[in-house]
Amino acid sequence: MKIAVVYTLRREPLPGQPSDYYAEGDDPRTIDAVVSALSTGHDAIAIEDDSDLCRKLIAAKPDIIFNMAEGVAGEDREARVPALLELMGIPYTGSTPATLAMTLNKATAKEILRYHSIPVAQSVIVSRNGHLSEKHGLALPLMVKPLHEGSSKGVRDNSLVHAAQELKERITFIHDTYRQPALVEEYLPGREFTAAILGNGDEARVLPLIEINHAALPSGANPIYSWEAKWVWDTTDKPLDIFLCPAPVDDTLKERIEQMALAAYEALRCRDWCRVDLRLDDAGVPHLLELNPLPGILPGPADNSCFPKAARAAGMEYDALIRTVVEIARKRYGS
């Protein structure tokens, strides 16, 4: 079988644009490791999505696509690969267009979430020339990102404000350096969490929960997981020990966010896997953060990476993690 690994390439930035601009992309360790794992029995290739895409999956005649494209601008840029392999007649690993526009648009995910009622953080839309009007009902401390962004990109450790004045500034911020509206998020101080899912159906399942381990952060940080978290302080020479995994958390609190997980990948109807992120409030009651269906692949053991590091735990090494996810696809497809 011919499987082509298509990707969006992790670059430096241009001039005028953001330093986390391309950090949704993955860099040539990641994609090599992918085409390595997928080598064994296959002809596995790697193909970068650019303005070429088109032609070069004409020339190479893929039997399914591993789709790891996160795209680079637009709020419906993750949507744009498999809307393409739609198209053409692909098959592809992962979820939908649909669901890949959805999940990236932070607003239209709650929305959703809240319509099945799962529990998520109560916020608002700042659009740009627009402000935050003082019957907003959301009281300080509050988070502020971009709508539509993973990685972490435009959450900085300051995202956390207590003052208005902070509100208004990381507002602004988000608004000038992400050209898009900023979502103004009610501060959720419990525990963090993320849950990798694997599979389709009654067969989807969750693999050992990951803790995000707030006290392993300099100290005088705030107990998220920002961008300074993933990417500045987390070094391969000096580690984070960011991971806890698996998460010592009780059964029934494990329950709670395994079934509450997985209640929000079927209802985004995400498909083959996907990484689930949630937040305890103050009263220890799960709340979704945000889902992943483009999880993030680290190859390294030492990597912080949470899907590689969850499948790990569960007696999955790297190279089977990623055979797994295609062979889910195929089934999926019937083949």
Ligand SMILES: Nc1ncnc2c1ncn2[C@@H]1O[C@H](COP(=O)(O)OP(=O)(O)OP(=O)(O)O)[C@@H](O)[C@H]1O
Given for the second form:
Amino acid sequence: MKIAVVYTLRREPLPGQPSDYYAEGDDPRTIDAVVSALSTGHDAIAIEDDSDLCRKLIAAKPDIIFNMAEGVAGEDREARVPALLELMGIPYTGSTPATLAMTLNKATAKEILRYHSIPVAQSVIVSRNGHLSEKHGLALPLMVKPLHEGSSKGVRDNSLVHAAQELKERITFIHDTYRQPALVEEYLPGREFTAAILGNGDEARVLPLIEINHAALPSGANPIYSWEAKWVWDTTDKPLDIFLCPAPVDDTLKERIEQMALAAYEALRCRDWCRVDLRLDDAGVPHLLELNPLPGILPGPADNSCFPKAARAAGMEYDALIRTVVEIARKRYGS
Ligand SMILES: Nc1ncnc2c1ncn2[C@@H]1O[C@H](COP(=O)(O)OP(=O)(O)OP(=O)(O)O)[C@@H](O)[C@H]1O
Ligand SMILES: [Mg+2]
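Could you drop in the structure for the form predicted together with this ligand? We only have the form predicted on its own so far.
After this comes the whole thing, all chains and molecules, with the earlier chain placed first.
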């Protein structure tokens, strides 16, 4: 079988672009690791998701695509490659363009979750030419983040605000730096978890839960899994002990989180795999933060990458995880 890994390359930002502009893209090491995992028994190649993608796919004639393309800018960036694949009739791993567009926009995802009675934090969108109404009705402290980003792009240690002036400044920062609306969200102060899901329909299962260990953050840092926590303070040389896996939770909480994650996966019509982030409120009730149907998959065990970490805890090494995703997708296509 010929498998093409379609990816978005993580580049150095150009002058004037924020330092995290390409944060969602993958580095060559990750792309190579995915190709290598799929090379056993298959012909695996890597193709970048540039404007020449259609021509490259016609030439390569892959049987299936391992889709890890995040796209670069715009609120539908993650939906573009799957939309092209739908148009060309090429099977691919993971979710449809509709799911990828809905989950990338955190407010849209939350509207759907709310409709399905899945608890989410109260929030408002502040558009670029608008301002936060005095009557926004949200209680400080608040989180301010870009409306449609991932990898903690725009979620800095100071994205948690405690006063009106800070709130205003962070909204302006999001508008000016990321040129998109800001999502202002009530802060969930409790424990934080991520649930890695594999499979479809009745076969969808949650891998061992990961708890984000806020206690491992440098002293004085806010208890959030910020850009600094993911990319600055946690290095391969000096890794932060940021993940507890399996999460130390009792059976009741574990079941509650797993069921909520699976319900969200179904509500957003995710396919094959997805990572679901949750946090408890001050009463200990889990709330859905967001869904990641293109989860990060750094290959090294020391990399602190959630999905591979959860898979390892379930006895599945990196290569097996990548191959399993392809097998799940093939089964869905009936091949
Ligand atoms: N409403 C909130 N209450 C408490 N913490 C929050 C809230 N929103 C975000 N956070 C914190 O900020 C972190 C990053 O937020 P979020 O998951 O929304 O960003 P992201 O860029 O989509 O991240 P990724 O794609 O890497 O999972 C979360 O892991 C959590 O620690
Ligand atoms: Mg997240």
